[in-house]
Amino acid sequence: MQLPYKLLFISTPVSVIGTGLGGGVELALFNITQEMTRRGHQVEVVAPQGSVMQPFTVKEIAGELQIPVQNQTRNSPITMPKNSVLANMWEYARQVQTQYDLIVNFSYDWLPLYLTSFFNTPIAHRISMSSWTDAMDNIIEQVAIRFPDTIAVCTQAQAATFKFEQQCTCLLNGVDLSIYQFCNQPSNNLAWVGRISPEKGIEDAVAAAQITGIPLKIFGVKQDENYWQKTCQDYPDAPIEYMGFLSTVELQKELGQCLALLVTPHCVEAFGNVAIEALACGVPLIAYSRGGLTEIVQDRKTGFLVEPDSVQGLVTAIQRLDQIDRYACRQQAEATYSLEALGDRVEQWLQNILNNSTQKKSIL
């Protein structure tokens, strides 16, 4: 099938776009939409009612939001609310599927994976999380085997958490580098960026700030207010400042002036968009050697990888920040994480899926 394509992008059902509660999925959806549109592809984005993704128009779908998988355990069953926005978005996709060459699923949810075999239009799945529940692992594996090339992940480390890692296409992520301004003269502040919830491990960054005495600026949505309050109570002397959830343009202005970004997940994160946003500003990374971060941080060149869950490891790395060249950080972002590089990877992925679909139809 020849370029350009008509693409239908289905957003995450756990949050309204623009709130930040969708985490890295929101940024990835925006960036891929931007780059595919720039390349001449026709893109429609479907998202929960109230979503805003300027300058792009969003097809808003009403319904109750889905429970985030981070709140579930390994053996949790598949559940959906009564008037599920997830089900409603995919019912819309079913109705309009003939208008598109391909549908791209950006959610980490069971339903769209299950529906893949019932749609006539091919469905591509961008899996944003590592292995989390048995039910999800099982359905992703079924799709990966039955529909080759349709499963994409962010990193090889993420893929390695699945039994079917060889069937996964690795896309990485990317950002619009023109938005991120390089800063070579930072102020005496550290940064932490993300949803404030237990799996993100913000308390370790706060503890490191208390030990070093270096102020820590915190950016992100307070998804778990009780967790945030407990962290503040546990480290009353930590020099921290909560900056709120900022737009990308506002965030890069603040982030770029920081000495380093602390990335402290207590789970195996698939990627870590905040890490490449920091690199784009020339900000070194101090991250736990876990998950996708191991493929982003060039240890002792663009930051430091430290032992997971080790506050002392964070402190030691902070004390060595003068060894990192901030220009090297920006150069890494330009070489690997530009929108152009991301677009090449995504476009090749979509071409492979459509080629497989065309071959399958010709055989039938």
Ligand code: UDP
Contents of the next structure:
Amino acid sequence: MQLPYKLLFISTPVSVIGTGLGGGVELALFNITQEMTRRGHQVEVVAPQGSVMQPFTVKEIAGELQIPVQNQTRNSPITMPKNSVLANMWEYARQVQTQYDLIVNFSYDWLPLYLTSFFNTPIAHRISMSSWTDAMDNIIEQVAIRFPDTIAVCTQAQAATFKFEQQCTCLLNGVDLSIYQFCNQPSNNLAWVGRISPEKGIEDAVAAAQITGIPLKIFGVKQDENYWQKTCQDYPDAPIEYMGFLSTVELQKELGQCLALLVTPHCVEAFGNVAIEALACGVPLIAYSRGGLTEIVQDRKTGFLVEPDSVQGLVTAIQRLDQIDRYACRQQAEATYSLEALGDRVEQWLQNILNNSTQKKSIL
Ligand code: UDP
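With the form predicted alone done, generate the form predicted in complex with this ligand in the same format.
The complete assembly is shown below, putting the previous chain first.
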């Protein structure tokens, strides 16, 4: 298949792009669109109604949002609301598929995986979460076996949570480094960035701020208001400040001035965009040694990997922050997480899928 490609990107059905409820998927979709467009590919983005992704136009689709999988347990069945935006986005994809070489699915949902064999245009699936429910594991595995190379993940640690680990392409993530300013003179603040939701474990970062007395700035959308209120009640004396959900440009300005980013998930995170955004600003990471973070943090060089769920471990790492050279953090981001590096990985992935599909057609 000749470059450039005609690509149809289908966003997550759990959020209207720009609200932050889609977490790292929103930034990944934006960054991959930007880099693929820069490389001359033609990209159309399809997303729930109200989505904004300037300067790119979005084909907006009406319908009810999907409930995030984080609220589900291992045996949860697949559910979809009436007038599902997920189903509506894929109905649109079905109608326009002949205009595209390849469709890229950015959601962590059963339906697009199931639909793969019913489409004539190949579908690439960017899987943004670790193993969470049996139903999802099962359908991803079926696609991985039947359509080689079509399943991509963010890290090896994420892949290792699946039985079909060997069938996964690892893309990591990337950011537009020109937006993130290196800051070598931080103020006396720690940072926590992300969706405020129980699996993100913000209470541990708040507890560490209370023990050390170092103010903690918190950035992100309050996805679970009750959980946020409870955290504030449990640590009434913690020096915390809620800064709101900021745009990337504003976020990096604030984040860059912090001593370190605390990343405290209670689940196996696939990646952790916030970690590479911090590195891009020269901000060291203090992260639980769990999931994708184990592949991002270079222990004692660009931060510290801490025993999972250990607040004392966070405190000890905070006390050792002067051992980290902030310039080494920025360098790691430049070496591994630039948009160009991400673009190379994504382009190679798409090329493999298109080559497989061309070969398949010539055999038939
Ligand atoms: N984010 C943002 N503004 C904020 C706080 C967070 O844009 O004020 C974004 C951040 O840039 C990152 C995303 O929220 O892209 C969180 O993604 P991450 O991969 O860390 O976690 P996820 O929510 O996907 O589990």
